[in-house]
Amino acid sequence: MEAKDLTPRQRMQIPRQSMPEQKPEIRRTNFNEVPLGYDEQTAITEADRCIKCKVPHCIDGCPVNIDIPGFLELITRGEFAAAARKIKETNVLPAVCGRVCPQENQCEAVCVVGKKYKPVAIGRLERFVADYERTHNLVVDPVKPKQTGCKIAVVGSGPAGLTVASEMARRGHQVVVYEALHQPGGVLFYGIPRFRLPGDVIKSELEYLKKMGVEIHVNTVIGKLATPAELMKDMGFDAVFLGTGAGLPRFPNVPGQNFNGIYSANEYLTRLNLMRADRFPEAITPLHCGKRVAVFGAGNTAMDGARTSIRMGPESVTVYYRRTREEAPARTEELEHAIQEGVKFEWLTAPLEFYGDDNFFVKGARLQRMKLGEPDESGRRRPVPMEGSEFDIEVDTVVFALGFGVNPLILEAAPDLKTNRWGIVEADKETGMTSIDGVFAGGDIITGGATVILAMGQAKIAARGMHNWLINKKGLDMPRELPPESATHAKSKTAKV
């Protein structure tokens, strides 16, 4: 029986297809990508598990509303490049999102198949078609729409900034992106290790954006070289989008936290991912990674820090978290990969103090056991110190991954920006407009830290709000919404690939 003739029940009974990976003992010695991806037949088999629901909840579960049943159907026909283009109608970063988005909490969480069996592997299939299109040289240049004459400044080239850039370019606006670092991509490049998100994947998706007509300027620190107000008043921009993220690290405020060898996860990962400290002295940026590494926190960033440290060859890497594994915010896959690679975990543990040697390098820490009390404002049970449970450890490298605050540079340069008590920029939920007329925001700058795909979803809202604001201000004679085929491409070389 051909797959097209299968009943929904028969489709659901097809086992979820596993993805091959590097073996743990091998991958912990290199920075190559861990998952190896589906082959063509495996992708088709997995896509055949979709039962074609009359009400596809998976679309609503996706923050950027990808036509998931549509691209899965194209996969079942073997039209892989067409499936990638279907995704690009609403998501300009499919190869990125297929790798790093928490699909298990979003589109796959509401997959009807998952109510009784394992959900369709939507993220793995998104990655497959994006990779297929790229590696088979089937990426088709986007068709540039008629220009509106409006000029948009996008501050920050992370997921939110790149999404706004693509959305506004599709609407015919001229877009200029400003990035403070020497490499565009924001957190995609400096924050996510190459074994999770290879650099060539990011660069490929950036090239596609440039073909849409988007300009990207690096080494440009908005907030120092120009303020948001100056972008509009002196540099001729009609609107500004702020997508500078949440790059201000949080520390536990305990004695000794400033010793050498103690890093924020932001600095630690930037030195390795962007500056390639793993290649020192071939690369000029060093990193102090000692024999005993301690990582505090249990989110995805903490797992990135721990798994990166393993690859630097220390004797041990231990993650300490003040709650239990059940409360850990990291993706299950990331936790499992860390364990497989040799990372140790100490749950219900918090730091009290750090000790240093005569050269002011960290050499030890005093920790304390915790127990869970009543739920706090996050809904998780609050960790409570256990009296008399203190103990000491030897450690010579520490990484704090305790969350991030909003980058303060823009706030200092735009004091009229309204923020909440945590310094997070307030933006209208329906339009993305901030308290400054013509200045919009999205991503971690309005959440204080979330996921790539949520930042992209907020950016799409801001792009729509910005576009409609420009129509009203400039009196533009054009649609307020993108047409259904908004991501139109030049005709493909072949209909089926």
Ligand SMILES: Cc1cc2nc3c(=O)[nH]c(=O)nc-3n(C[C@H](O)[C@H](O)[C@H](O)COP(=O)(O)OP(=O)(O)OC[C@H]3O[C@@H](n4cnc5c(N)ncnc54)[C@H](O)[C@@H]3O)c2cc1C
Contents of the next structure:
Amino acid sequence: MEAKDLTPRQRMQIPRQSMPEQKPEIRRTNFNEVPLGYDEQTAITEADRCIKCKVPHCIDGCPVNIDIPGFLELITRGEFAAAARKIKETNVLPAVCGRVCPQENQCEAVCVVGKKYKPVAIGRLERFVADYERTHNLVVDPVKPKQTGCKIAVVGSGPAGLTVASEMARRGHQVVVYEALHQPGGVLFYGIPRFRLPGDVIKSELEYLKKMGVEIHVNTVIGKLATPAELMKDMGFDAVFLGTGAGLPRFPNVPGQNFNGIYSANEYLTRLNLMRADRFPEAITPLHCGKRVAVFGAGNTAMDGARTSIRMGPESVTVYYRRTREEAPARTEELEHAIQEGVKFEWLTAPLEFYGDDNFFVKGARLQRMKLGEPDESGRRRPVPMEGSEFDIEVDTVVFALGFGVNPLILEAAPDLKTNRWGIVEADKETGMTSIDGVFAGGDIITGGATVILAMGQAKIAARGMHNWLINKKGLDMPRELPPESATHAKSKTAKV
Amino acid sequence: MHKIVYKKELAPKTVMLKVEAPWIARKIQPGQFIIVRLDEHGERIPLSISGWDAEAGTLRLIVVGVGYTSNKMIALNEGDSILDVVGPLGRHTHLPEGGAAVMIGGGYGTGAIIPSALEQRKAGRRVVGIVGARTKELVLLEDDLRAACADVFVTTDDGSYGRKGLVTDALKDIIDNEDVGAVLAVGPVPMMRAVSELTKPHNIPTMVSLNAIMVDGTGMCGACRVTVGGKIRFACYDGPDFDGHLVDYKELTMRQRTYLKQEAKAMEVFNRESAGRTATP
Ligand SMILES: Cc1cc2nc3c(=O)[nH]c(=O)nc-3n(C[C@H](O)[C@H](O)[C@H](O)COP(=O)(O)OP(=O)(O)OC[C@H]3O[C@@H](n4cnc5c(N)ncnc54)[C@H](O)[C@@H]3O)c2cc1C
Ligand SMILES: Cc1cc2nc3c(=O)[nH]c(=O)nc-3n(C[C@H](O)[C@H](O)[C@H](O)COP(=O)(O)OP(=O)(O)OC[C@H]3O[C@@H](n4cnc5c(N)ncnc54)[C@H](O)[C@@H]3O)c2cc1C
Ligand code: FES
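Having seen the form predicted on its own, I'd like the form predicted together with the named molecule now, please.
Let us now look at the entire complex, which starts with that chain.
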């Protein structure tokens, strides 16, 4: 029987196709990507599992409302590149999102097949078609639309900034992106390790943007070189988008936290991912990774810290978290990968103090056991210390992955920018505009550390808001754009990092 | 790419470079710094600015060869380029008003105090400079400093030039003889610490520029964290200038030594690479 003749019941009975991976004992010695991706036949089989619901919940489950049944249908017909293009109508970074999105809380969480069986592996298929298009050189060069003459500045080149850049370029506006680091991509490049998101995936997305006519200037710290107001007043930009993320690392505020060998996850991962300290001395930036590594926190950032450490070959890597596995914000897949690779976990444990040796290197820590008490503001049960449960460990490298604040640098340069009491920028939900006329924002800067896809979703809202704002302001002869129907009832849960 | 348009050797292993960076040159203020990365495999290292020319679009750097990257940098020549230059980073130096301002430099710090000296002088203040060095040939930029200061005192450890002794000996005399309203010290940590210890009993506001190890320079990583007045501060973002009386110098010194092992290994690589370069002309 041809696949197209399958009944929904038969479709559902096809088992969810697994994706081959590097074996844990091999991958813990290299930085190559862990999952190896589907082949063509497996992709088709997996796509055949979709029962084409009349009301596809998966679309609502996706923060950017990708036409999921549409692209799955194209896969079943073997039209992989067309499937990739279908996704790109709504999501400019499918190769990225297919790899790092928490699908288990989004599209796949509401997949009807998943009610009885396992949900369709939408994320893996998204990744497959994007990779197929890229590696078969089927990416079609963008057509440059008629130019509007409007010029916009995008500050920050993470997923939020890159999405606004592409959305605005598509509408015919001239876009200049300013990035503080020497490499664009934001957390995608300096935070998420290569074994989860290979560098060439990001680089090819950046190439595509450049082909759309987007200029990307690295090494440009906005706030220091120009304030957002100066971008508009002196540099001829009609509007500004702020997508500077939430890059401010938190420290636990305990004695001994500044000993050598103690890192924020940001520093640790930046040294490795951006500066390639794993290749020292071929790349000349150093890193201190000792024999016993302790990672504090249990979000994606912590998993990345732990899994990266494993690859540096220490004797042990242990993750300590003050709540339990249930509350751990990391994606399930990340936790599982970490466990497979030999990362150990100590739940309900918090640091009290670190000890150093004569050379000021960390050599140990005093920890304390916790128990879960009443729920806090976030609804999660608050960890409370257990009297008398203190104990000491030996450790020579520590990584803090305790969450992020918003970097105040850009806020200082725009004192009129309204923020809440945590320094998170306020942006209008429908237009993305901040308290400053013509200045828009999206991504982690308006949410605190969240996810790639949420950043992109907000960026799309801001791009539309900005476009409409420009139409008014400049009297452009273009139709105002309304939000897509489904965007209004997106109701996905989101993973915290 | 940022072209080196001028190079001058000032002392052994010490050069002055002028580097093209037009946007930064228009914006930079005294006390701010930059980060450079020489090439694709390079480390990001922070450097102070000893002057700039907004019209020509250049920054003037003083670089002392201490390890892999700085030695590689001082080996560059006019016409060569630096891959990445980012700035201005950190904050504009702020010195309280009233009385004379004493500017103290050691090593590359002598360059770093010049923009502040000029600024204070322009504001109508009496500015006194002190340069310290181990020996005569390491005294840097004396003429530049003289042009920015009403008086300049030079000290050398071995007495080969100026007064024999330390910068603090010169500072002591100045404090005894005139009303000093502010001190700025930039240089090796022991020097900044000694200066702060001297001024503290006199209650003279003293700023020091902390040379913590940095990576991004924008407050994103916390590599540069220092303890000031018992609190964590990020040298790149909150500084690099801090109240010298509140700095935990021991912690700073120890943190600067985090990578001694790797730095030694990097120097082996440097020596191999430069031997390779001279062997194949
Ligand atoms: C280690 C780690 C792992 C993660 N894993 C996942 C995951 O698996 N799945 C997932 O969905 N999410 C994950 N996240 C979260 C996700 O990466 C972020 O939510 C997302 O990157 C936010 O995008 P953004 O564009 O708002 O900001 P960012 O990605 O932070 O980008 C901001 C950019 O702005 C630049 N910038 C900052 N200030 C300035 C300035 N003044 N001038 C110019 N440029 C500036 C920064 O250098 C940076 O490049 C992870 C985060 C981390 C840290
Ligand atoms: C705000 C600031 C301003 C500075 N201004 C100047 C200047 O104008 N001229 C100048 O010659 N030097 C300056 N330095 C010091 C300069 O950054 C270091 O000498 C340089 O990083 C050494 O790198 P290396 O590879 O040559 O040596 P390495 O052998 O790697 O290191 C030698 C020593 O330099 C320090 N160092 C190493 N890496 C870094 C890093 N990434 N960031 C900071 N310090 C590091 C460490 O204490 C180390 O022990 C400044 C430092 C700071 C923080
Ligand atoms: S250098 Fe990274 S925060 Fe200062």
